[in-house]
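Listed next as structure tokens is one chain, alone, in the form predicted on its own.
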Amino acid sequence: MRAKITINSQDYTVDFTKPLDLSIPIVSSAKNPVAWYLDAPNIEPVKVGKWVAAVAQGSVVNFNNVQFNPHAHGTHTECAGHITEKIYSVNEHLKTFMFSAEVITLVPESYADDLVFTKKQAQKALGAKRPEAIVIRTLPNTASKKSRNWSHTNWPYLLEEVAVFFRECGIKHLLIDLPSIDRESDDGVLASHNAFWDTKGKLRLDATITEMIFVPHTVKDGSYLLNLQIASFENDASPSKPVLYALES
């Protein structure tokens, strides 16, 4: 399936048979990525007395319970309700799902005892482009991101100035391949989350942050069409499936 679309008065062709899936699937094993000090997710058959809801154990259907945390167990998309006293649902506030997107690659820099990404780096990578969504691939970019236990690793993070810059550029959707855009342990400051959603100004309820994606090296930096899919959870965050499509001029 091919379609012709127009983005900012520029015409493109999109081949919808060639999706670039950035999501990390949830699996019931230690191979699943984990953050925030939780155990692995669990997917297992329902058990009622001696009955086990698995065809391999005599049932006519497979009928599983799934236990997981969207923030800790894989690719997820969150709204401002993640950090506000009032409860907001990502399912209620993410109303459209197709966006112009720019993929950029950033290398962390030393900052005190941390590794960070700076406004200067973001400005250079983005240039004059002003997409609706920014997709950040961080280096090093190994396949271990898809199965890593991130707890107690003090991963690299965005300085607050980067989140402010993206907000001021009009970017509504921020995607990154780390468990959080903020420092793992920051005494609850959450500077970049607060800055991106503008919690001290006009709260951006239509803006989202997607974390724990994986951007393969085969996906080159540049402009794409993003389909940001979420499950219909009435919650601050939902497991999600961001999919890129190349734009052909």
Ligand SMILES: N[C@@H](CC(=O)c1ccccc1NC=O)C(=O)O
Contents of the next structure:
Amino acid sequence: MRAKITINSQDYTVDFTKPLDLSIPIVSSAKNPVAWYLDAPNIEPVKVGKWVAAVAQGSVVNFNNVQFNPHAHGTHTECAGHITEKIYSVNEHLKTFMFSAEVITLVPESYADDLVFTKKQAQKALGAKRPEAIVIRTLPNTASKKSRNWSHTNWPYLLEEVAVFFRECGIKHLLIDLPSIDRESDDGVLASHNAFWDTKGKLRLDATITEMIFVPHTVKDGSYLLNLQIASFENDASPSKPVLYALES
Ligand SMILES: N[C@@H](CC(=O)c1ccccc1NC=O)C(=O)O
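Having seen the form predicted on its own, I'd like the form predicted in complex with the ligand now, please.
Time for the whole complex; same chain goes first.
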């Protein structure tokens, strides 16, 4: 299926048979990525007495319980409710699902004992583009991102000035291939989350942050159509499935 779409008065064609899936699948093993000091997610058959809900074990159906944490176990999308006292649900606040998006690649820079991304880098990568969503691929971009135990790794993070810059550019949806846009351990400051959602100004309830994506090398930097889908959890965050489509002009 192909569609003709118009973004900011520019006409493009999109081929829906060529999705570029940025989500990391959730698997029930230590091969699943994990952050925030949790154990692996668990997917296992319901057991009641001698009944094990697996066809391979005599049941007529496979019927699994799934235990996971959206923030810790893979690709997830969160709204401001992640850091506000009042509970806001991402399912209540993400109501449209197609966005103009720009994929950029950033190389972290040394900053004291940390690795960070700066406003200068973000400005250079974004140029004059003003998309609704920014998709950040960080280097190195090894497949280990799909199975890594991130706990205690002090991953690279966005300086607050980057989150302010994206907010001021009008970007509503920020996607990144790390467990958080903020420092792993920051005494609860979450400077970039607070800046992007503007918690000290006018709370941006329609803005989302998606973490733990994986952007394959084959997806080149540039402009795309983004389909950002979540599972309908009434929660601050939900597992999500961001999918890009090339824009053919
Ligand atoms: N950086 C925060 C911790 C933090 O962000 C966090 C801690 C536990 C579970 C999830 C967290 N953040 C993101 O989902 C801190 O050091 O207090």
